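Starting off, we have a lone chain in the form predicted on its own, written out as structure tokens.
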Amino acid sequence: MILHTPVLLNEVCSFLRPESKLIVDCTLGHGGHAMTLLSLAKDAKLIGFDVDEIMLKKAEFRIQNSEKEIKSSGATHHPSFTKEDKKENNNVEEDWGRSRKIEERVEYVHESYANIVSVLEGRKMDFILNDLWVNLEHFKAVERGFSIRGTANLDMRFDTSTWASAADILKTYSTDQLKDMFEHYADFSSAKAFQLAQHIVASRKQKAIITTQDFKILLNECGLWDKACTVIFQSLRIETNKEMDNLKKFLSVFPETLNSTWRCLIITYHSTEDRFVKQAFNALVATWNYKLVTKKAVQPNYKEVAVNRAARSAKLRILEKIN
């Protein structure tokens, strides 16, 4: 297995209260950041959230055995803590007979995060995470058609029970569907984006789009390469898989699954999602009833993004209620 480095890792368990006792992961994939947090919160019970079987499979079957990949690893020593916090947390192998093992206290979900309110049918969290960032092992496994490089059915689908794919969609849409996808998802100008629109509509009247290299060469041919095809190839799969219509959703209705005293913290990667996230949790503050933790969003120091460029981009946003 291609494991995923979680990002912000360390700011992200700074903000764990350790006497949380339900969490939330939106976005399980291998696991990562959600063994670190049980490994520090260790009552707590965490229900892991992933669209993607595939991934959810590999998780639980990591966190299986968890145990022994996070005493090897010191995973709760981590530079963020205060010294208060390190004597609450180092002294993993004493606690582990006094709770119970990580493995049985993860809850696994496949289902989309969008849906958290009748998932958890009126159970309250303490502390939600929402890493939007897709899993390395979506790139890397060429196959499935998220990656520029080889050749595979152009899919992108993460629950591939569900239509459309990519392919289908390139199919299918108008060539204003198409330019608005290229404008907002990838920063077009409206222009090139309707002149790549066009191209799409016209080529396809003469051959089907099915594989990813299909796409890479009609891209080449409106003068795209690698830099530019990788940012229309992000825009194609946050339009498959409803990337922001489900994080709209989220934001509007999570506030009512947390408890009195939660942190609900999010990790962004595109402007749009930035933005969006930035203007629901200004909405809650502006009710009196929450507050931002940090004034600006925090993002990686420049030692992680030198071992995980995936985290260059990366804003973390800290919402949390107050009583």
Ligand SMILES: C[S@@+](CC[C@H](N)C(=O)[O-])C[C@H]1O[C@@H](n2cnc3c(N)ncnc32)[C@H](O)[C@@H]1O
The other form holds:
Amino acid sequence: MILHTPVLLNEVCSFLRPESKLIVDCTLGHGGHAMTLLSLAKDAKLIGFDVDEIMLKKAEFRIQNSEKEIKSSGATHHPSFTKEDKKENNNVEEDWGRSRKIEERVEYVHESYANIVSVLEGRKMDFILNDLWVNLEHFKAVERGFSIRGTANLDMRFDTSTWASAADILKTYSTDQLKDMFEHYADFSSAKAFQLAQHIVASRKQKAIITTQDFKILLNECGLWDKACTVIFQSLRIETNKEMDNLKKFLSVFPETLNSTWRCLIITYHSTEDRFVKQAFNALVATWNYKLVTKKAVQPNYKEVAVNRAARSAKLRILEKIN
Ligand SMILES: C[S@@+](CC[C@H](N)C(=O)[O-])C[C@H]1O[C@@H](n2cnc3c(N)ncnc32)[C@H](O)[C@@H]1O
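Starting from the form predicted on its own, produce the coordinates for the form predicted together with the named molecule.
What follows is the whole complex; the chain from before opens it.
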């Protein structure tokens, strides 16, 4: 199984209070963050969301077997524990034995994190983690149509039960809608985005764009090579999964779900996402009920980036409720 490496794992754990009782992982993925959070906050229950059912099943399998994995990884203590806490945590085997069974501690939710309020039904959280973007498996599983490599139907949906695949978008969007997508999510200039949109609309009248290679060839015809193709594919994925809309909805509602002295951590990988998070957090801080735990976004150090290139653009922002 290809495993997604959790980004900024030590940093995320250092902001967890071990006494936390209710934790939300908005994007379980392969459960890397969730497993470690559960091992550190031993009395906590975790509610894990993922819109991708395949990820949810994999996370569940991994978390159920996590006692063994955590023991063998040697993750024995919380980075911010005191000496006494560390002494107490020296024997992981004993710790796991002492806590409730893992299957009783986790609730798996096949829903968008944007619907957090309705899913939680009034339950208040101590710690929320939202690690945005994609799982490594989305790119590696070529048949899901996320990658410019290999040939597959141009799908790109996290949740395959939703209507519009990436191919449906290329087939039905107007020139202006396509232009906006490339301008906002691929950072293309307005003129360049418009030219590309026009070319797509003209080409699709001649030949339908069905596979990843159909689209890549069309981009090559416009003088766009691998690096630019990757950015265009990324913009199409963001649009297919309504990633910015989901984030904006989440940012407008998550404070309702928080306990007093709770923390919300968001990891972004795109400048537009990070701008939305920064603006939403600053607006909450201005109400005097919240504070930023770190003034600047936390970023991975060079050692992490050297072993996990996917971490290179990550930015972690942390908000705390103070009353
Ligand atoms: C970066 S991965 C999370 C990795 C995870 N933290 C780990 O340690 O394995 C992002 C995950 O978010 C999921 N996702 C994307 N949009 C979502 C949404 N609106 N609601 C819930 N999950 C979503 C994707 O399917 C993917 O599995």
